[in-house]
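In the block that follows, a single chain appears as C-alpha cells, in the form predicted alone.
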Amino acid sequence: MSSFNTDDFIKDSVRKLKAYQVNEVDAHKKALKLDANESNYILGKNIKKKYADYIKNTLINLYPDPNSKNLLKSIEKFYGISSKNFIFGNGSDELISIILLSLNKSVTVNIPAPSFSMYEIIAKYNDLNAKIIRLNDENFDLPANIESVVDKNTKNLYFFSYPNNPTGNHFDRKIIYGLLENKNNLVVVDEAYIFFSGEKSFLNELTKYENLIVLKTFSKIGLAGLRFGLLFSGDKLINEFKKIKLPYNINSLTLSSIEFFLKNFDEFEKNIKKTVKQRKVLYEKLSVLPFIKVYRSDANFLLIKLNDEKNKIKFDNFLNGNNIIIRNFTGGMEIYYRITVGTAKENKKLVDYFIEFSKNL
C-alpha cells in the first residue's frame, strides 16, 4: 500500500514557503522581550474594572454582530470615514489576504525590501507574481522612478508600511501620488504604525483616488491581543473585498473591546506619547555606541546594524545568553536588529546590557 503523499494534495507555491516564525519566550525565564513592536504598558487598574464592567455582558453564546451600531458609529467618528467605506479584518493580516485573494492572477504585487514580510508569503500562497523593490541603502527610501523598474505590461498593486517596517521611514508621499494617479496601479498604504509618527493619513485621499486602500490596527498601540484590524477603500473596491470578507470573522469579545476602548482612547494616547518619548531617549542612548549605527524612526520601533559583521555570532550569542528578544532578519540583512521601544525601564537595562556589550569587544 503506498504512502500517503502531500504533493498530491498540497499546491506547490504552499510547498515551497517557509512557515512564519515567531520567537517562543521561555515562561521560566525573565526575558526582555523587544521584538514584536507591541506595547508594553499595560493598562491600569481603574481602566481594568471599567472594561471588565464593559464586556461582562458579552453575548458569547450567540454569533457576533459585524453591523454593531455602536461600533460602526465610533468607528465613523475616530476616523471620520462612512461605515460603507471599511470592513473589519482578524488583524491586518486577514485584510491583506483579502485583498491579494481578490486579484487576477495577472496583477504583479510589488513589495518594497525590506518590508513587512506577510504582504510577499500572502502573495506567493495566492500564487501571485511578487515583484521585490529594492530600497535605497542609506535612507531606505523608495526609488525616484519607480515605475522604471516594474513590469509596465501587467496591472501593479504596490504595498507601502507607512511608516515602514523595518526601518521607521515614511515613503515619499510624491513617489506614492504619482503611483495613484495612473489607474492601471493600486495602492495599498499600511498605516499600522501611523499612530507614532505625527504625519498624515492618507485616508483623507479615498474620495480623490478609487484605487487607494488604506489599512488600519490597533495592535501597535496596546490592544495586538484583540486582533483588529481596518481596510478603507472607495466604493467600487470595498463592495468586491465585502464579497470574500468571512461572515462573523471577528469574535464578539474583540467587537464589544473596540467599542469600550475607542470611547477611552486618551488612556492609549497617553501611551502613544510615552512611546514617542522613550524612542528619543533609546535613539540617543544607543547612538554613542561604537558597534551600531541606529537608524532615525516613525515608529514605535529602532532599527540597528552592527557595524563590524564579524561581531554578529558574538553578538547573537550574548543576546540569547541574557536573554534578549529582539528582532533579527534574514535576505542580506543579518546584521540587522530591530528594537521594539519598550517602557523606560526596559529600555534602560537594554542599554545597559548594550553598553556591557561594547565595553567586552
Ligand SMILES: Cc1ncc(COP(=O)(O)O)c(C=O)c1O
Second form
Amino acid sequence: MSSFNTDDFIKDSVRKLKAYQVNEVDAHKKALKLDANESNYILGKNIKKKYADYIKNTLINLYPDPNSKNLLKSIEKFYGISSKNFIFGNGSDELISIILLSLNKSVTVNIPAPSFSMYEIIAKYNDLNAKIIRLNDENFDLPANIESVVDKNTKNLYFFSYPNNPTGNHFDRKIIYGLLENKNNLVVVDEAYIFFSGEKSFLNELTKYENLIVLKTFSKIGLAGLRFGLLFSGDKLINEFKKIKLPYNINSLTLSSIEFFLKNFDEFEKNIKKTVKQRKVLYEKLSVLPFIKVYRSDANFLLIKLNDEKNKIKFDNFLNGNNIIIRNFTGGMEIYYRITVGTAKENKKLVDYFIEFSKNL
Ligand SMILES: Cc1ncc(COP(=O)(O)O)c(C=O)c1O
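Target state, the form predicted in complex with this ligand; input state, the form predicted alone:
Below is the entire complex, every chain and molecule, led by the chain shown above.
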C-alpha cells in the first residue's frame, strides 16, 4: 500500500506557506516586549475588581449570544452604526479571512507593500490573485495614479491599513475616495490604529459607498487577549458576510468583557492619550541617534531604519543579548524595525539601550 501523502489532500497554496511566527517570550527573563503593537498598560486595581465582578456570572455552559441586546446597543452607540451593519470577528484577522473567503476567484486583491502581512497570506491560501502595490519610497503613500498600476480587466479589491502598519502614516484620503467612486472596486479600510491618529473614521462614509468595508479592532488599545474585532459595511455586503461567519465565533467571556469595557471606556481613553504623548517623546529621543532614521507615525508604533546596513548583525545581536523584542522584517525590509510605543518606563529603557549601542559603534 502506498504511504499517506499530504499532497493528495492539502492544496498547493497551503503547502507553500510558512506558518506565521509569533515571538516566544520567556516571562521569567523580563523581556522588553515592543514587537506586536499591543498596549503595555495593565488594568488598574479598581477596574480589575469591577471587571471580575461583571464577568463572573457569564454562563459558560451555554453557547455565546452574539445578539445580546445590551452589547449590540452599546456598540451601536459607540460607533453610531446600526447593528444591521456590523458583524463580530475573533480579532480583525478573522474578518479579513471572511472577506477573502467570500470573494470570486476572478477578483484581484490589491495590497500595498509594506503593509500588514496577513492580507497577502490569507489571499494566497484562498487561491486569490494578490497584487502588490509598492508605496512611494519617500513618504510611503499610495501611487497617485493607483488605478493605472492595477489590473483593469478584473474587479479589484483593495486593503488599506489606515494608518498603515508598519509605516505609521495615513494614505491620501482623496486616493481612497477616488477608488470608492468606481463601482468596479471594493475597498477595505482597516482602522486598527485609528484610535491613536486623530483622523476621521471612514465609518461616516458607509451610507454613501456600498463598496466600502471598515474594519475595527480592540487589540491595540489594551484588549488583544480578548480577540475582538468588527466589520462594518452597507446592507448588501454585510448580508453576504453574515452567511459565512461561524455562528459562535466569539466566546461568551469576550462578549461579556466587551460589554463591560464599552461602559468603562475612559480607562482606555486615558491610555491612548498616554501612548500618543509617549510616541512623541520616543520619536524625539530616537531621532537624534545617528545610526537610525525614525519615521513619523500616527499609530502606536514607530518605524526605524538602520542608516548603515553593515550594522545589522551587530544590532540584531545587541537586541537579542539584551532581550529587546522589536519587530524586524524580511522581503527587502531587513534594515527596518517596528517599535511599539510602550510605557514611559519601557521607552526610557529602550532609548538608554539604543544610546549605549550608538556609543559602541
Ligand atoms: C493593520 C492591522 N489589521 C488587523 C490586525 C489584526 O488585529 P486583530 O486580529 O488582533 O484584531 C493587525 C494586527 O497587528 C493590524 O496591524
